[in-house]
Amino acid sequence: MKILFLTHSFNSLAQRLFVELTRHGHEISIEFDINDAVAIQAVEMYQPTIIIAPFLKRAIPETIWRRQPCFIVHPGIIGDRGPSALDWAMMHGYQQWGVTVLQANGEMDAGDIWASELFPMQLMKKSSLYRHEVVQAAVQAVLTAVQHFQSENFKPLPLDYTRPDVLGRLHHPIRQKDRAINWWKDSTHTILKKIYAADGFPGVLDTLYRKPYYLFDACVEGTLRGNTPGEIIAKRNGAICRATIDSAIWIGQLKRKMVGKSSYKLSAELALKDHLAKVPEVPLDPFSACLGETYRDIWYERKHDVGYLHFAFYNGAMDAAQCERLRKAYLAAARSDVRVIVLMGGADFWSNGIHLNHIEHADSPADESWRNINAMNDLVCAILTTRSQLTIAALQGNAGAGGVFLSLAADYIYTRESVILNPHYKSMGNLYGSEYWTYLLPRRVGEIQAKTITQKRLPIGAPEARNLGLIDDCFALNQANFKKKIEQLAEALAINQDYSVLLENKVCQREKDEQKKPLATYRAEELSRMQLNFYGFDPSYHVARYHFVHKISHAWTPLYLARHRRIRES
């Protein structure tokens, strides 16, 4: 079928649905929901069989839904209506929630039901719940809805609140006063739940140093304590720790509330850099045992002859300091006597490359871009030139841009089957990219395929990445079982009777490649192009970064996504 996505942005759900529906043989085109006229024009140009709305912030025009079947993907159970579905479900502490695919009509979220899926709720960040449980349930529900649509016998169910199985209800939009933290009354668990239910967007509005900030990225602290609830009692690697009435809680990210202009998230320590001079730094070595819950973005575990290096950076963004700390931890692991090093990334993301928000905040974004990309390159080079261990990249979550090429530096790459990869930079203002991608990508998929991947700029599902040779394998496992599978693979590799041969072959191949063309040459060539992006006359990268960081709505849909507009132009 010809399917048109009408969506506010090409977010994680839209990308996953694009990959899954394409895999099932459907032809997908995408139009950003800019205004009614643009949406109507897209429908007229493409003439889709159905329209799917994975992520919308406003109603579909009546002139569209009356003429074309429009499937709304709603992150709520049957009967749930309103724009704050997931937020309220988390605030109420529901044990089960779901995703419903319903047909658009004249009443918001009240159309006929084509499919629905349930999933168990957990106490976790809303952004994490969305990327994993919601996206997975949405994929199943949309695939079922499409199958039902293609069936001649299926009739969608009208929404009927008299049915006992219709448990959802209409709710009002959640407000900041519903989320507000009372530091003198709320327990740590209550505070955590409130911040979790707002993570990603919009955050919980609070006051720090007499200024309004939105709080994100919360984590319980099990040891530190303070005398005054709400006071900042410690800082560590960008995060701040605040006392509560019964313990303490870490806040990793802040966004200043501005009047009349936009703002964006920064690490809490960077956002409050003028106020934290007297706040004690409480370091935590990545290699030290952790005796309780606390904030750590890099940590290392050893099991038998395998070392597992975790790095869980918010939204997968890695600034220069994080790259430098991760490289230092990696080199320390490589100096040990482990036989295999597994790069675990984080539960939500593997990596998305350089930290655009922190670059935007710098006095000189060009200089900070340069510093950040060189720190990424140093990290990639350290992994790529390891001679004493075999390395595995284990992708629990999605990866994009330089984060994909960071994973390609490892000897073996395994992912969850649900992972989406975006191995390209061009969408960020024609950014050329570095991280030795001109060596690493062709090494995996060949020169022709490498050019196709980077120019098309489309998301790649894990099974497709395996078929291309971009990764070695993927597994349809939840995160816990994926980690177990990785442990089995890593330990089997460590005791493999051919381990010495595998290591020697790796070292020899690297030496051959170095003689053919040194890594330093790849790096210099890439950085010469990046230097033009950062310091040249064309401001495209800086403009694109500004739009990305400030979440400025799209003015048009890029042609590489809008198949219907490419056809018209050709």
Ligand code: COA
The other form holds:
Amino acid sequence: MKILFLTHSFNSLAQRLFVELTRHGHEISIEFDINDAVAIQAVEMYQPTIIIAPFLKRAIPETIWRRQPCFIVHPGIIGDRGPSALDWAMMHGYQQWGVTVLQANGEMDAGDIWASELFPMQLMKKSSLYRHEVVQAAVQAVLTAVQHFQSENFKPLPLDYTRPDVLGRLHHPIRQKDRAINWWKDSTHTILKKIYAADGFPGVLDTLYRKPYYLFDACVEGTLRGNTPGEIIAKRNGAICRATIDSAIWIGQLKRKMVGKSSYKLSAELALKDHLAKVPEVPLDPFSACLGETYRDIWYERKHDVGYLHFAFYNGAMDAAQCERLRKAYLAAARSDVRVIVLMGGADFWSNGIHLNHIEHADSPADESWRNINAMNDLVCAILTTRSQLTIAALQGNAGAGGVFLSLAADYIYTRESVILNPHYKSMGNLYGSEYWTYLLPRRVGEIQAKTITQKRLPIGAPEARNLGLIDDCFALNQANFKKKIEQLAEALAINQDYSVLLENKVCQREKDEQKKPLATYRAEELSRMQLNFYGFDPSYHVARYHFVHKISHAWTPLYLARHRRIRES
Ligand code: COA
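Can I have the other form now, the form predicted in complex with ligand COA, not the form predicted alone?
Then the entire complex follows, led off by the chain already shown.
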């Protein structure tokens, strides 16, 4: 079937649906929802059988839904209507929630129901819930809806609030006053729930040093305590710790509320850098056993002969300091006597490469980009040149741009089956990219595929990545099962009777490759192109980064996504 996605952006859900529907043999074209005229034009050009709206911020024009079946993916159970569906479900503490695929009509979220799925709710960030449970349920519901549409005899269900199984209701959009924290009354649990229900958008509006900030990325502190609720009592690796009435809570990210100006998220310490001189830094060694709940973005665990290095950076963005801390932790692990090192990334993201927000904030974004990419390269190089261990990259979450190439530095790459990879840089203002990708990508998929992947700029699903040879294998949709399987693989590798041969082969291969073309040459060649991106006459990268960080809406759909426009132009 020809399917048109009408979507606000090509976000993680739209990317996953694109991959899954393509795998099921459908042809997908994408149009960003810019205005009615452009949407109507796209439908006329493509003539799709159905339209799917994975992520829309406004209603579909009547001229479209009257002519063509339009499936809206709503992140709520049957009967739930209105914006902030997930936010309300989390604030109410529901145990179960769902996704419904309904047909667009004249009333918002009230059309006939083609499919729905349920999932259990847990106390977690809304963004994590969206990226995992919601995306998974949405994929299932959309595939069912498409199947129902193709079967002649399926009749979609009209919304009927008299039915006892229709439990959702119409709700009003959530406001900041519904989310507000009362530091003198709210327990840590309540504060956590409020911040979780607003992460990663829009955050909970609060006041710090008499200025308004949105709070994100909360986590409970088990030991530190303060006298005044709300006061900042500690800082660690970019995060701040605030006292509560019953314990304390860490805040990792802040976004300043500006009047008439957009702003963006920064690590809390960077956002408040003029105020925190007297706040004590409370370091935590990644290698120390953590006895209670606290904030840590890098930590290490050892089991038998395997070392597991976790790095859970917010949104998978890695600034120069984070890259350097991770490299140091990696080298320390490599100096130990473990036989296998597993690079675990974080639960939400593996890595999305250099930290575009922190670069944007720097006095000289060009210099900061340079510093950041070099720190990333140093990290990749450390992994790539490891002679004393076999290494595994275990991707629990998605990876993009330099983050994908970071994973390719490991000897073995395994991902969850749901993972989406974007191994390309070009969409960021024609960024050339580094992280030794010109060595790592062809080494895995060959020169021709490497060119296709980087030029096409499309998301790649884990099974497709495995077929291409980009990764070794993918398994387990569920995080706990994935970790269990990774442990089994790592343990088996560590005690493999051919372990020494495998290690020797890898070292020999690296030496051969080095003789053919030194890593330093790959790096220098890539960086000479990056230097032009950062310091040259063409400002495309700086413009694209500004648009990305400030979340400026698209003015058109790029041709690599809008197949219908490509056909016309060629
Ligand atoms: N630096 C800073 N923030 C980043 C980031 C980066 N490299 N990559 C992603 N993010 C942030 C996004 O701004 C977004 O922030 P939000 O929480 O405020 O909404 C969040 O991470 C999730 O990203 P989003 O784009 O919504 O996720 P996605 O799954 O829809 O798309 C990518 C994934 C990787 C395609 C997309 O995030 C991307 O293009 N990132 C930039 C990658 C890049 O060019 N890196 C630099 C070169 S190495």
